[in-house]
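Only one chain is given next, in structure tokens, and it is the form predicted alone.
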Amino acid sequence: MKKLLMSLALLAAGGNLHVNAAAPPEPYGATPTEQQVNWLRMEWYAFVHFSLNTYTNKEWGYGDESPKLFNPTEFDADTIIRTFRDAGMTGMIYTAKHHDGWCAWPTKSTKHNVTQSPWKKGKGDVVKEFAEACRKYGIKFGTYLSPWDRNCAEYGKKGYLDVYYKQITELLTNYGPIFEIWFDGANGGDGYYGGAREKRNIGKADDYYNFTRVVKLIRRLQPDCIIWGAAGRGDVTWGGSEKGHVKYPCWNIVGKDTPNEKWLSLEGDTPINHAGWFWHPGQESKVKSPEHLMQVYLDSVGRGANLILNVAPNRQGKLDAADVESLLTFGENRRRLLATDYALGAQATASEVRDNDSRFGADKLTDGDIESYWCPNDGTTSGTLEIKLKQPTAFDVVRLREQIRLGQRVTGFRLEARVNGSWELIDNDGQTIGHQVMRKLPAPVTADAVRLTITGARACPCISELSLLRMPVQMPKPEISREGNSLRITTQDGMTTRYTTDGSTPGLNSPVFSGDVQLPEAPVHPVKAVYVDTAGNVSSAASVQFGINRSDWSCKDSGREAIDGNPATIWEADKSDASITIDMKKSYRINAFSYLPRQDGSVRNMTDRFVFEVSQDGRKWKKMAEGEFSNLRANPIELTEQFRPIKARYIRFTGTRSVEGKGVSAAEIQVYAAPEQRKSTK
């Protein structure tokens, strides 16, 4: 009894300590849900595009593709998900159905699904295997379900809604917890539609799909599931670029400073290579370097958004080795960047503390607890915080976080560092902070103190973290180009450049680039190059598949801008079905061409349907490829179309439709040589 009375007395005394304590600030404006807070802390995860498009070399299937194409004989979800886990990813989102309408699970909503494929004799379920592998390796599972369905005969009519709601219900009922569901914004257009082969428009997507009902359905089935898109009725929206970059300042608020403010988080999305969202032949030469991925990370996660990085399996169901190498290297660089916070535990002071209550003191910035925060009194919208380091320390990334449970408040800040006893301005362009902002300095700074000045806020600022980080040394990749037939590879001081021209990966014993290397006019293998430092460390390999040398080519009438090697120049015609006719001057055995859309930010006359023909004499023409360039408005990248090898001297590219306008255009047209046929030894 004596111990109990003593405990009660101590509890009462402890309670009395906070009788006159400061009340925490009230939330200001829109605030995130608990689900949105947890989602933001995931930071980055994988996107996986893997379906019939993998086998047709398309980005957007038309809807008439046979399910029998899908047969990934070496598919192993465990290996793929383990790779994501090892890279530090926190989840993955799988495209269970893309615009072509094919479903990668045994849905009861349509026969156009995985049961009609030869894979596992029609008994397989890609969604299930990915979901189970995610649980096994401790990362979260999400799914993408395209609202547009170019296969379904009922699309554009009321009957399709029953199909679509059934698909949502199946995915959110049969595969365990779903952390995010994605609804793409591509809706309506040309399609197979059960054999109708016509164009269907749905008007306003929100009206047709009834996203209000969709959101209610998802909340009932999986209350913690984050909803991407849904005509702005979800929790997360697009960052605005399929290059992964999110603009700064990044506000997680729509309708800011109005009575209808809503918290809507942003997500940056991009593929790991420049080939597109699905796997395409030859994409190993287009993989983004770990250094490129780090910049994407800083331009998305480092601006307060999340990053979803697409890594697409090939036709065997495996990830390309080049993608895996870049992913794991970037993952290790990210881990090293975040491993040491040089401000952790540093002494901190502030110009003002809320009612002098230590619960809101400046030391909350350096205590390693994301939930604690410094804040001044109500009505104070500026202030200065200073942290003193134990010793002069080098850093080049400053990370700041607001306590977003109380709203996104800061509208301006600057950073100073004390170098050799003098204060130096290191960042004078800070605007909002939000969930987090990472400010990369032009060069490392060695300082013994750092000062953060909040210059403006919508309400009293609530800052939970100030971290000082150091970007790990990253070996860059060489840059490969050619001038005529002369190979050009960049060099680095203190490093050796080694290369190959037979498609193999260069290493320590590969030839050293001397600057005097001639390429064939029609290369059939990619050129690859690496840097090697004095310690024997080897950089990631750069790889470029060159097309046929175009320096002697000529165009009939017009089109020279499309073969001049300068992406900034554009061939453009203001009429439909306009063509470029090119004389390559000699016959080559070719098996592919590429089209680079205009790169000036406009989509006027940007060709999205084409015909490609070849000829030996310039009179008799043979059609080798015809189709659609998909997703150009959001992702205007170089696209490659393959065809069976054929000898040709002349080529003709015709644009038959454009994204906007009635004409056609091209920044670059390139043609690729096929290996010569092997002669029989019999």
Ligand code: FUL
Given for the second form:
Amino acid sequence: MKKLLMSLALLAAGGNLHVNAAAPPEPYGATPTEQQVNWLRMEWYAFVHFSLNTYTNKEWGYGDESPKLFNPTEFDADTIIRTFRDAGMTGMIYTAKHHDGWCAWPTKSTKHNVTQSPWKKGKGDVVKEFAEACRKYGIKFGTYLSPWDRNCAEYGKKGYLDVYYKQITELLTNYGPIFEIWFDGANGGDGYYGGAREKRNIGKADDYYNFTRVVKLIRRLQPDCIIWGAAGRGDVTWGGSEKGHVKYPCWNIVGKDTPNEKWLSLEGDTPINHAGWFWHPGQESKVKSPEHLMQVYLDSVGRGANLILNVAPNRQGKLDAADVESLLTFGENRRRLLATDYALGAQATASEVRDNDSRFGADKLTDGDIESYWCPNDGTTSGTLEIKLKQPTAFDVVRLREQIRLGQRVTGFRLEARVNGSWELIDNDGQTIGHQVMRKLPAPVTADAVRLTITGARACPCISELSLLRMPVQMPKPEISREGNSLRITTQDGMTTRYTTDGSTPGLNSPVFSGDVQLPEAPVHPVKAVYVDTAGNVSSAASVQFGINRSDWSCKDSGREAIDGNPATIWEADKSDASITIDMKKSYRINAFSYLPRQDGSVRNMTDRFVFEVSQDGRKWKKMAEGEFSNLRANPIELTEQFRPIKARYIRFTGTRSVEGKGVSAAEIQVYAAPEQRKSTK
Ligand code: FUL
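Form predicted alone done; form predicted together with the ligand now:
Every component of the complex follows; first up is the chain already shown.
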């Protein structure tokens, strides 16, 4: 601790020792380790889910999948990692083992691994290829090693722990520095388990896996490795949803204001694609737009956490073009946002400076040095700082930073800007700051001075930066919907909306949307649309694959809520094995259905196992799909199941199990038309 105080004093002094200098404040409450500080400065990095699930269209494998399935024909770690580097990402974390237990490296701990796969004739090592590419492109490498293992016969028993510790040891010994290791909390119970096909209960995860021992092992093997999860024994924890954002106010602290305060940083996680963490066929239309990604960034990194953004390779082992386009566009927008700090070098004054010592003066906010900081005397927990700009300047993001090595202190702040000579309140709602907070204003403000008022802090505030940034102009993308068979696409002043209905990418020569377009009742292609501004700039494309028009459909007995197009209404039954039987009124050639779980925040009676059947006459039924909807507790998204094309008039959806509770439910069920059969030319 003494050493830390000393070095903080030296930092604040810019290297010069002052004989009568004011002592820097004592750290307050929990403080981050050096590793946690460095980690927070990474801001955002990639998550890569790529394993057997890529080939089975599943989110969670059961553990009985054949390793033979893994055979990417064009896998090239180099190109993937270069793309992440080009986007400005600082690292990547790879799922070396997901819940199905298949290991993507030639582990000695189990036979269920990449040596059993045809890829590179069993001589390949996905972990090694990613680790080497990361080193080449100067980004950090991390790994995800699922504690839950649905393949291992010993899972749930003592024997599994040796297997698991061995896997940790191999990954942390043979692949160079690992910046972060992920211990996912999922444990769904049932699985293959070496052929037992049963449910295994591990009791308290912390006790079963012995995370105290796991943490010790990791610290010994790689002291700089950040540990995610591990029942709260690690360095980083989940942001709280799989949408990427973390809550605001954002405290990187657990047990706040108690003697047991602990620094635990937050990580927001989300896939770039709404379809899930692994690659799924037909998911192109579900890619999050660059604007959406910017919002996720502001709601995670901009609240003082980190962001891990999943980009999943496809079955060839390549990233989908649509994912790459969105990622790189967002990356460029982020770069432009951060490129210029309009407050840099600006003159600054404060209501109070610690012992009037210039080493803690207000100008530390605008000196571009993340370590130096302004602070008042001990006991002062509020204060005002004023920044004077050389000329009126437009900005719409204010970024603030605390010197978190001294603890997270600020509990409230306010921002004002001087516009045409008078002060205007631009943010009355600031709460936490932490490592950094980015406050986005509803519209740009042109001001020649900015005032920050700290309204509350747990101890004297230590503010290291105040930056004024400008969000680059991002073209919004259109929203596409359907009313009956009429196509609806939003329009924007000063822009034209162009669209296609044949699946092709819309551009400058595509038809202009006039508002009077009828869709087929059973569309086989997605509708795509872009905005084009007067300079000819084209927005990213919105894309929606509509299901068959449901307006005439009827349900036998119950189920109308699941076909009414309103996700807020829910079909719910109090027992499992309950069905919805739907008459589509006409026979269609279909090849997929989708299920939207309840969206009201509850998991009660949320169906997570299903059977899907079809019939031509409502009497003789054919089972087309059966299985599990995985990971709904953490990520209740719409999931699509595909099957071989078949003609049917009736469909039956049966919920056979739920995440919690005895019954089953569905917010929406959709059915999709199969593409026309090509006529043989022979
Ligand atoms: C979850 C897992 O169950 C998902 O499959 C995914 O790996 C995600 C990142 O964490 O909890």
